[in-house]
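Single chain ahead, by itself, as structure tokens, in the form predicted alone.
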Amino acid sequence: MAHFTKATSVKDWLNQRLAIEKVEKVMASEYWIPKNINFLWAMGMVLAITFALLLVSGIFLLMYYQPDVKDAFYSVNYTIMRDVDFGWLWRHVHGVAASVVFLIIYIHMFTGIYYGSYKKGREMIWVSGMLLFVTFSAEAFSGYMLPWGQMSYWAGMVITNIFSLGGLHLDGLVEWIRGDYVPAQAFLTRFFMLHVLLLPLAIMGLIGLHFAALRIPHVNNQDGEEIDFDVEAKKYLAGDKASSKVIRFANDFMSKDLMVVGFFLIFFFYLVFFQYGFALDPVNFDPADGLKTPAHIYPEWYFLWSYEILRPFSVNIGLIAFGFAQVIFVLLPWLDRSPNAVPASRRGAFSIWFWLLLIDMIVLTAMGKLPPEGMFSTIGLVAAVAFILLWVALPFITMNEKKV
């Protein structure tokens, strides 16, 4: 049985029962971060702050939103935007955060690829991060349905049709997901539940897993240097902070994190007050109408690259390519056969592969917003094929890479 003594303070009483000091050391004051990192390592904290903004603004919107096909559109565009004091502000915060969070995710993801932060025992960090990406994508999609505007309805129609799996004609699965033959009340109610309850809980659980996965191998650094964290931590604790290669997570590293967060919030609220239109599709300001198809149906910008991989091919091939694009990033730690966990700039052919992948995804994103006609259709097809070939080539590019 645990030994308890007479507590000298409330903190001591809690510490004996909850091990507060031990948790604080493990998670903060004795969790060590390499010194040789840059501002890109702050993107995790920026993501956490953005998720908090989404939660808080979502709670305020939830107070007035009506998950009913007859009232949803008007509760968002009239009640919240016009009748509720500062309702417009909370909607702008929520809409901008839902879009900006993916910009930060992509920066965070490509930073990890560039610096090889998925290698040498850090596989679970990468896998948990990719699971977070998928869950955030599902959260964004379910939230896009809730205003029940034209693009909400038809994007829901198109995306759920993917689950028929082309030539397999699994129409019964599509109807089961929708709860009806077409998106209607059951569809809206289910996606409302996913958006406000199930998926946020999953995201919070995965954030916990992601931080836990960081605890053992520690974060990578911008030089790819192998650091003996135990030795360097002893130097730091002994007072030799100058020669130690590590700093505390709290409050040394967090002070740098918060500076980056401060700059991010300036940028974020500039968008909220002056450039919020990019996060609100003009087609979605028309009420959902199942008898009137928009001239051009497309998802939000952060889904456009994968949508463009689906679009240029025939149905069955397109679905295979789309599925390939959804899972291939998760497999990166095993596709990259190189022993090096250093910046891409020091990895020869991999550096070319990295920049080609980044450029290709930007091209796919741009083409996904345009109608699939003429030259745009050809560029989209070439970019989609290039994406697949780049990933097929990766193991062959990296398997003979020399140790740096």
Contents of the next structure:
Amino acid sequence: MAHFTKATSVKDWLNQRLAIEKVEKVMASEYWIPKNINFLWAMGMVLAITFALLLVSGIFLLMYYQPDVKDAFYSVNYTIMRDVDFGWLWRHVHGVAASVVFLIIYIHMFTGIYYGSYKKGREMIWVSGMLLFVTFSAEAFSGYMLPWGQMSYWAGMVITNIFSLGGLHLDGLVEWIRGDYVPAQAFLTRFFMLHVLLLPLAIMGLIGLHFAALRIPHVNNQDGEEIDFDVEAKKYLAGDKASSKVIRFANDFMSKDLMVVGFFLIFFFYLVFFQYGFALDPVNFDPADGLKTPAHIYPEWYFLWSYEILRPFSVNIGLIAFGFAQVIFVLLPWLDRSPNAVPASRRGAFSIWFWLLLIDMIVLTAMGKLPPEGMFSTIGLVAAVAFILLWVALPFITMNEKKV
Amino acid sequence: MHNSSRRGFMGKAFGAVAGVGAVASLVAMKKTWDPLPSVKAAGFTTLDMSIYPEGQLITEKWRGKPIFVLKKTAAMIAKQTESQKARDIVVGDSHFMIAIGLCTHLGCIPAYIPAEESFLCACHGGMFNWAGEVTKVPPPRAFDIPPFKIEGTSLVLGEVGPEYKAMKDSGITL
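For comparison with the form predicted alone, kindly provide the form predicted in complex with the partner chain.
Now the full complex is given, and it begins with the chain already shown.
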């Protein structure tokens, strides 16, 4: 057994048993953050806070939600919204956070792409982040099923039909996933399980991996400067805080993160109290009906771009394009052949590529919401093809990039 | 060396035991997600085919899915092509279009427009004619025909009869 001395304080008592001083150093006081990073780097903290909001509001919703096809709709729209004191608050927090979390994820992702934060040494940060994106997507989809309204039912029908993989006709697989011929009780209960247990567990594990992936390569910075963290940290600890390029995460850097989080929370609760309607589709206020399809089926705004990539093609090509769109972002660190980890503004052709991709995804999002008719179909098709071509072109335009 | 090979053997033996257990539990997990017996048992619906009016689309329900039943008018039967005729379900001397009322693209329910004698799927703009054939993509194929068995003037959905088997074998339906 290790050698223990009489504790001089509660902290010392704990320190001898839990090494809390060491943990504090690793997690906070000697976790080094570059000084030259802007507010866009605070999105990770904003996401962590939003996830906490989702978790807490979800726990309160769970206390009255009934995962039963007969009761689910009324337990959400009547019991929670009208009977339970402040039930509306948890639902609006949960609904708005589910939508806003994707906005922040996209900002977080595009910040990473713009500053080259996925490049050599930081691939695992990027890959674990994309895994988180996929898991969040599954979490959002499974949660969307639970109120068991018309959009829940038909989104469940359409998305699970994708697993028949078009021309392969794997209808048995689809029935196995649903546990029935159509979305019904078995479907609702298993998506309930996925939403409240398995996927949140996976998300928490992946968040741990995502944070751990930052430890060794450290966070990138606004100028793409290669910082020797050991040298700079030594300088800081020796007292030369002014010329050191890094600062402690806590409590020094965190104050900046929390400032941004403060602004975010004001915006967030403005949405929760005054603009919650955008996160609740009116069609989903009709109870699920297996014999009536709503006139237009569209996903929530954050899936529209990939939905639009599926839509303008025949079924098999559409599925291939859709699959391509789902996985291609993961491969970004290897498709970008340039050695530079600097802001896009200093990378010539890549800068144009970045802005084209962003605009293309906004166009796809807009077309995904509009009915698939006439001009909109054509624009959607062009934008979907452009998306694929942009990714195919990426290795070629970055191959010849000069070292800056 | 002697000891390490003994440990190696124990490691492999554990691996084998755990592997058998892992595979067995995967089987259990797969089967747990299969449709329940009650779901499968409820998968049959009997329709009385003598009650349908001509030229009017009636939607029935089978396995939770909408089933389109359209008794064809004499005019419709007269203008049928060979391929359309092959999709007919004949009970007594009445001709029917009977199909699962879900778009073969991604499974929305197309709406029947009697004036045009066609179906329009609002989700992705697919269209089908009154015989259930695709007239506008993206649907990859005509409406699927549910397994059926003709028993006198009634039709049992969910059971495979000789007429259905012939349709399946000739590739008219999946």
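Numbering follows the first chain given and starts at 1. Superpose the two forms; the largest set of C-alphas matching within 1.5 Å is the rigid core. All values derive from a computational prediction rather than experimental measurement.
Comparing the forms between these two forms on their rigid core, the Cα displacement of Lys25 stays under 2 Å. Relative to the superposed rigid core, Ser9 shifts its CA by 2.9 Å between these two forms.
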